[in-house]
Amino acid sequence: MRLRVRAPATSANLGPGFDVFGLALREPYDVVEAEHIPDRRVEIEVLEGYRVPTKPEENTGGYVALRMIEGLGLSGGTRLRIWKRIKPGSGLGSSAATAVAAAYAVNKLFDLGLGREELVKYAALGELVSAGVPHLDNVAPAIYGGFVIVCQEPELRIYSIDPPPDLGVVVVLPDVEKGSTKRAREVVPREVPLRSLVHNVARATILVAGMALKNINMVKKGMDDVVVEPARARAGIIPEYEEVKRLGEELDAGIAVSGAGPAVICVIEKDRRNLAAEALERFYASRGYGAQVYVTEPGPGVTEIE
């Protein structure tokens, strides 16, 4: 048996929602083809796109497939062929997309009947390979689609909300290397002032209410973080952070670092996306950065394709 799946890029945090908020994007996305093989092992081949490890233990999708095969006592293994279109280390959930595609494919190939929450748990194991922590804020939206809230304590709860229908997204990926996601997590403060906590709780609440009420202006206002993003900017991980936030205010858009960066996500009305894309591209060019720009919108989770 053979199947092909499409796994979306995702944007985690959206400002104040560190390790809690995530949004699936319609573009870019990875494609992974999975095939059942008789031996209990995992083979990986990268056919197109960015280079990623082909050793199963070092590849987020390969690691997930191995853990599922071993942990569930499956008879046989899988061969994964990857079209890697989401740049690793971009802040767009590249590692999560591969992990999610593998979890989804193994579930289908072996007719396991796992629900979405179980798939999230398995896919999160892939983040151990890339980040050292099985965080869920990328894998959850890559499975559920749309906007998700992840609560892990005292037990896992995932809440899915359809974003406002006219919510548009522009993602700008400046041509810089941020280093590893693990490094980006290491610079996050372990303690924060009470004033900063109150600010972030208020903004996170506004963002969630905006998603639920289909109010884009509330979503924009909620995308403001005074804890994680500034710390990463001070560590040199997010270039031109203060200036791009000011540009967001001028554009009447919500601006946040996408995941651990360096990508930046801009939330704006769909009919104003091209205006924002051009302004952001000009901004980074004026600072000497090349950039990839994606004019997109919220999208579905992992799906099987022909």
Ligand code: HSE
Contents of the next structure:
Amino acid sequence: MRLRVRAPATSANLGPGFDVFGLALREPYDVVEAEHIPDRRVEIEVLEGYRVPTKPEENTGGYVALRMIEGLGLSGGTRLRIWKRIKPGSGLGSSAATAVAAAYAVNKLFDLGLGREELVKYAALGELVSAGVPHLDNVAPAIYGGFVIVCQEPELRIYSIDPPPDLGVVVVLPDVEKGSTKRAREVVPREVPLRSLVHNVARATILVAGMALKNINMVKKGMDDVVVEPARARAGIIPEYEEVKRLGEELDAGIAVSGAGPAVICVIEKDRRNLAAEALERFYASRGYGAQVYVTEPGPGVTEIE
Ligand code: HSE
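The form predicted in complex with the named molecule is what I want next, because the block you gave corresponds to the form predicted on its own; please supply it.
Time for the whole complex; same chain goes first.
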């Protein structure tokens, strides 16, 4: 048996929701084809796109598949063929997309009947390989689609909300290497002043209310973090951070660092997306950066395709 799945890029945090908020995007996405093989092992081939490890233990999808095969005592293994279109280390949930595709495919190939929360737990193991910590704010939206809130303690709970239908997204990925997500997590402060906590709670609440009430202006207003993003910007991980935030205000858009960066996500009405994309591209070009720009919108979670 063989199946092909499409796993979306995701944008985690959206400003104040560090390790909690995630949004699935319609573009870009990875494609993974999974085939049943008789031996209890995992083989990986990368057919197109960015280079990622082909050793199963080092590949986020391979690691997840191995853990499922071993942990669930499956009879046989899988060959994964990957079309890697989401750039690793971009802040767009590249490692999560492969991990989610693998978890979803193994579940189907072996007819395991695992539910979405269980798939999130398995896919999260892939994040251990890339970030050293199983944060779930990329894998959860990559499975559920749309906007999700992840609550990990004391037990895993995932809440999903359909974003406003006219909410558009522009993602800009400047041409810089941020280094590992692990390092981007090391610079996050371990303690925060009370006034920063109050600021972030207010913004996070406005953002969630905006999603639920289908009010894009509230979503934009909520995309403001005074804790994690500034710390990463100070560490040199997010180029031109202050200025790109100011550009967001001028455009009447919400701008946040996407995950651990260096990509930024801009939320704006769908009919103003192109304007924002041009302005952002011009901005990065004027600072000497090439940039990849995706004009997109919230999208579905992992799905099987023909
Ligand atoms: N919440 C995670 C972080 C997402 O910001 O480190 C990483 O993609």
